[in-house]
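The chain below stands alone and is given as structure tokens, in the form predicted on its own.
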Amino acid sequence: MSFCFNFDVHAQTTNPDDVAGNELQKGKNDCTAKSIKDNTKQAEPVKEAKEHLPPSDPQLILTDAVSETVTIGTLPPLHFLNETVFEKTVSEREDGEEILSRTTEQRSDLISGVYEGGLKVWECTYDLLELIEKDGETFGGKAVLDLGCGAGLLGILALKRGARQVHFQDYNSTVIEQLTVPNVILNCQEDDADSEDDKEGSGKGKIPEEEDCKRKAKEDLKEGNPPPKKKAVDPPQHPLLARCHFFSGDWSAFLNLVLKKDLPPKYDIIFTSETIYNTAYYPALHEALHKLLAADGLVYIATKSHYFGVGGGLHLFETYVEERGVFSVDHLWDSEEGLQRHIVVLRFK
């Protein structure tokens, strides 16, 4: 979406869901071990979390839409859903928890306890694309999280890689059903016609779909034909869909609501990509960290160095993390210019 990141939450409004954000920013300039102690703990009220099912004509999710694609090295094409296109649509699209409108209204990318940012494919994403890309990680049989997915390219990239099962999360539902189910499906069509197009558009830019495609897409279904790259099959008949789950909620819901299956899930590959902006969320994190991860498993995380406004980034999550003594962090890359990026590593000591 074309909206700014704008971490200042309190300077944006007054909802009494970001009393959290605005302490947080109060003690911003202390960033002693006490003082991340004292700003970590969980903000109120807890999101409550459920599991969202794929819908059952996934071909009518994708009537209209407008893709891009980002191709990066020898990956495969991942294919999501445009994001200037939610800004443009609000008033057609359900979104019971109006973050549509509500983004829209206040031109944020972020309403502290309200919308994390979903809907908008974050720098740092990008980063860790290009990293898998560099170090040839192929996910053959692994378990993954996508923890915070929004457009969920991390754990798309896992599903066309031969993962055995990925897993979905991000905090808004309106997210997952209106932007990351809707993109799984567009990567699990079988779509000849996309693997010319995507030879074009090689390096890491992104390519918008061309408007006369949407134009010919509604002729076709005037016509009574399917869109020609909309084409998708009911989701028990698809292997790779077959192989997902969707979750929304907050981080302490969703580790609970998870724990509670037959087979509580342990993960190999945990990604989550810009998530550690707001300190009051870092218990949370840690916890669905700890108890998720499977015991040789890695956690990458790529983050700024810091957020401006909301008062998080790297230096103090490493502390976090440093003091509880449960994970060991690796830095694997860092950027050299500008607003510092990184990816590091998290695994059991």
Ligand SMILES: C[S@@+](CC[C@H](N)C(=O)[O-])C[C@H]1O[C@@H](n2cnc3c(N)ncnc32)[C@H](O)[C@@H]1O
The other form holds:
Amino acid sequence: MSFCFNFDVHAQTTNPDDVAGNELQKGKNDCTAKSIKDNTKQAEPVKEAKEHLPPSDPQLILTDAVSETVTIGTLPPLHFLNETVFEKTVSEREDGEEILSRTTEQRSDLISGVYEGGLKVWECTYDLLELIEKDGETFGGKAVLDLGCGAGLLGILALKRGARQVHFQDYNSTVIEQLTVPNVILNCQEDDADSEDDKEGSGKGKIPEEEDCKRKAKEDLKEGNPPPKKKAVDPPQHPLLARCHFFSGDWSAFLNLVLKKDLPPKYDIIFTSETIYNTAYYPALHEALHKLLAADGLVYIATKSHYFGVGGGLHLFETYVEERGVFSVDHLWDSEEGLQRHIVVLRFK
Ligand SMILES: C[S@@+](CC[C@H](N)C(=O)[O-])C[C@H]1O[C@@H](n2cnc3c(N)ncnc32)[C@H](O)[C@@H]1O
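Please could you give me the other form, the form predicted in complex with the named molecule, since above is the form predicted on its own?
The complete assembly is shown below, putting the previous chain first.
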């Protein structure tokens, strides 16, 4: 089954009832679109939150991995597992939540309250990556949350560009374990390869101790000393992986979980891409943003104007935010053609 964005439709409506439960129209590539189940009225109980530790043997989860790479301008290349792998290997995978089997059986990109779409990379993630590339944000020393991360490309970019700490959250534990964590590990390997090449000026994302080691190795080499043997990095202790935390669960449960920590996080940057499609989730989402954003922090939201089949979208979310009176909303980018897509930034008033 080929990759396609199933909200990629050309007409717009403001009445979700017009389209609830309908098959989505075919995307631009004429690939077979899956449907979106409008189960918002039969919402399942709030999904418990959980913190996931990186596996003790990260290489194992990359066995037979089929990855692809996105390269945007001057951004570091970002690697991620190809979504078709999940469909092809569903019977061999741990699927306690049964989302792999259900999404494949129902040919559905999103089953509200069950599977929230995290197994593929959604279109607006690429918009936000492009904006970051143009704006030159470097993330140095920042605490970043990729909220509703799915594949986690936004968080991974922040990590590779020097964020001090990156937290990844997805509704589904299967997504975190089988996609987000493997993707971070894939990109850690890439980072090692960069270090070996040691390109001048490619220091983004490296912590100072790493830079010191590399400088020392270079000096030794100049003085005719043999290069030190490359020290095997214990993968869970990989410097990039060590800066990450992974969480699954509903936003309200996630918020409760992190607020219980000895040092509850405050994030300088929160990314959230294609997460405002369901108005029923707005209170939990707004509360999480409100409680977790640092005083001078920024929330980047990448979204479509309207999500057919589920009914939410930017206008409804902006109205919700304005009514709460906590954040101001500024448009950073609005697409000029096709289905309307946007990037907005929220900051405390
Ligand atoms: C359509 S996917 C987008 C994934 C990714 N951000 C991207 O752009 O590729 C929506 C994501 O929002 C998150 N999400 C949606 N509703 C949620 C909820 N009520 N609680 C927690 N996470 C939720 C899920 O984790 C899901 O991966």
